[in-house]
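First, one chain by itself in structure tokens, the form predicted alone.
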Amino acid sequence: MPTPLPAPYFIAASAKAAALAGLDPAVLAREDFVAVFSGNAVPPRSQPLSAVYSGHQFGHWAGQLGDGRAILLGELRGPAGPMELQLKGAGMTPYSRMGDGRAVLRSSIREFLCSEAMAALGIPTTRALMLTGSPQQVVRESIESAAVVTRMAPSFVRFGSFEHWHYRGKQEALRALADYVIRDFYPALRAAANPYLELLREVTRRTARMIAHWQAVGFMHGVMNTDNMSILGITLDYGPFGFMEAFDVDHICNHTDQGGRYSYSNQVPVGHWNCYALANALLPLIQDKEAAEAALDGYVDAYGDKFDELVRAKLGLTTKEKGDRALADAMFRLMHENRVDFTLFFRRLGALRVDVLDADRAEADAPLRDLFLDRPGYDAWAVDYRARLRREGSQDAARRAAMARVNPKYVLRNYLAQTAIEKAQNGDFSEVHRLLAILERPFDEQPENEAYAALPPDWASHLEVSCSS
């Protein structure tokens, strides 16, 4: 059962998430809803539970884990189908281990905003319905105030849920879990000759495509442990995440990750590794090692096909050519060498004009070119890019509009989140509301919010996020 918080109060709610669950966002700030979504009251038909799971953390088997601070209230059947509602930070559970079961305001604001920002970017993700706070003090590196995020997803089952029963030798429980997941979330697989093999194949594909989406917007999860991987292929558990700013393929967004296991460049192979861990857990049901390995081989093509599709769209290309990957690789290499701001580069690229006189090119390209220290390097790449656009008869206006629909202007940069957090810690939640409104429309120009799309200030380079919350 949730542990009540003293003097809970409403901070924010997502109207778009509420609509998915069939809830009226206008009532969420009411005292009775705040009581439910802070853990101070349990709805009459709710039977709260926390789930056990195990997992590999930073590549090592960690044994039993579980919902240490997450409590599932139940399921609502809304317009988008069944949605589970889960409180994160509502107190101790049987799996809290040495923890207090609480979440702090800092991390809760980050998860609330990023869940909705990712959804607006079109990336598969859990959703955040509501955020509540309390003056109760919680000890982390310093003393902070408590908060609760209400998360939503069709299911919170993880790769680690399967690993738990496999490593305990509980094959019937493993089968029951797999049958449940197939019945409720992959019903088309029930008629397959080997539904468990097809489950592995489909989860592998979904995971690969999800990570392709991450890479294409410069998102870094930070803690891709198997207990943080969704069986539905949706982004799960927002801890020390980050959006790429100065592009560095080896960037590590999680200060705790000293070895860089979950760096930007490692997210793709780690996702594959995690699918192998799931395959190992499902093998007693699949009973065909070679077939399982063949299913895992689909990861590479699923990722490559999706990433190529996304990058081609980011470049405004409507046709396919053999040299497209080389063109993109050269672009990413140049961005890496010059530490170019990821989001700004792609947004400004849409304004590039195909036909410009050589004498006017430096001035015409200045907003984009000035992001690079190596301007001759940029100029050489731009010659190849323009040639590619001409070959498909690209028109500037149509291409710019198409690129603006896939290259966001606004992402949840760490410094934006930190500014909202610091204001909230002083009782001012206006910046949380403002950021939510901005991030729900990431592709729109929003001229009144132009400052939120600018290069980060110098002080932002010193921000660090870790697993500590």
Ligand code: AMP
The other form holds:
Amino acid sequence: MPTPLPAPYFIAASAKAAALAGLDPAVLAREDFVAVFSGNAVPPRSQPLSAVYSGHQFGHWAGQLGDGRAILLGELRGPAGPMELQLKGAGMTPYSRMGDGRAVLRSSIREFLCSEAMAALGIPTTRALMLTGSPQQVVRESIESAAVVTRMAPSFVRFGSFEHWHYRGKQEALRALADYVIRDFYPALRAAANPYLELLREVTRRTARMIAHWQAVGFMHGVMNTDNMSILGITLDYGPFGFMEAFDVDHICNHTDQGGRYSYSNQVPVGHWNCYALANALLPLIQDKEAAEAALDGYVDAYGDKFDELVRAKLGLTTKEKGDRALADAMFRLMHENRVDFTLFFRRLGALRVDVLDADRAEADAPLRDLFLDRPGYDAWAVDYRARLRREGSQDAARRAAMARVNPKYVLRNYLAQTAIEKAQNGDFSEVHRLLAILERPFDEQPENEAYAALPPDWASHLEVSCSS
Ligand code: AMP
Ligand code: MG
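Output the form predicted in complex with the named molecule next; the form predicted alone has already been displayed.
Complete assembly follows, chain above in first position.
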């Protein structure tokens, strides 16, 4: 059962998430809904539960973990199909171990905003329905106040849920879990000769595609432990995540991750490694090691195909050419060497004009070119890029419009989240509301919000995020 919080209050709700669950967003701020979504009242017919799971943390087997502060209230049947509703931070559960079962306002604002921002970017993710707070004190590095995020997803089952029963040697429970996941979420696989093998194959592919999305938008999860990997291939558990600003392929967004296991570039092989951990847990059901290995090999192509497709769209290319990979690699190398802002670069690239006289090019390209210290390097790449665009007869206006639909103008930069957090800690939630509204339309020009697309200010270079939440 959730543990009540003193004086719970409404902070924010996502109307888009509410619609998915068939809820009227207008009711969410009502006292009775706030009571439910802060864990102070349990809705009729709800039988709250927390789930056990285990997992590999930073590459090491961690044994039993489980929902230490997450409580499932039940399922709502909205227009998008059944959605599970889960409170995060609603008090101790049988799996709280040394923890207090709570979540702080700071990290809850980050999870709430990022879930909805990722959804608006078209990236598979859990959703955030609602954010409530309480003056209850929570002790972390300093004393903070409590909050509860209501998350939504068709399922919160993790890779670690399977690892749990496998490592315990409980085959029947493992089978029951796999059968449940296949029946409810992968029904097309039921007819296969070996449904467990097909489950592995499909989860591997979905995971690879999800990570291709992350790489293409510069999202770093920060804690890709197997207990944070969704069996549906959706982004799960927002903690010390980050969006790439000055591009560095080795960037580590989680201050706690000193070895850089979950750096930007490592997300790709780590996603694959995590699928191996899942395969290992499913092997007693699959019973065919070679076939499981072949299914895991599917990761490489699923990732490569999706990433190439996304990058081609980011570059505004509508046809495929052999040299496209090299053109993109050269671009990423240049961005890395010059620490170019990831989001600004792609957004400005859309404004490039193909036909510009040689003499006018430096001026015409200035907004983009000025992001680079190595101007000759940029110029040389731009010659190749223009040549490539000419070969497919690319039209400036059409390409610009298409690129603006895939290269976001607004992402949840750390400093934006931090500003909203600091205001919220002083009782002003206006910036949370404003950021939610901006990030729900990340591809739109929003002239009144131009400042939210700007480079981080100097103070932001000292910002650090860690696992403490
Ligand atoms: P995370 O890094 O947030 O994915 O959490 C890893 C594990 O620690 C999960 O099993 C969480 O449920 C648990 N955990 C994290 N914070 C707390 C907390 N404050 N109280 C209880 N369990 C927690
Ligand atoms: Mg977790």
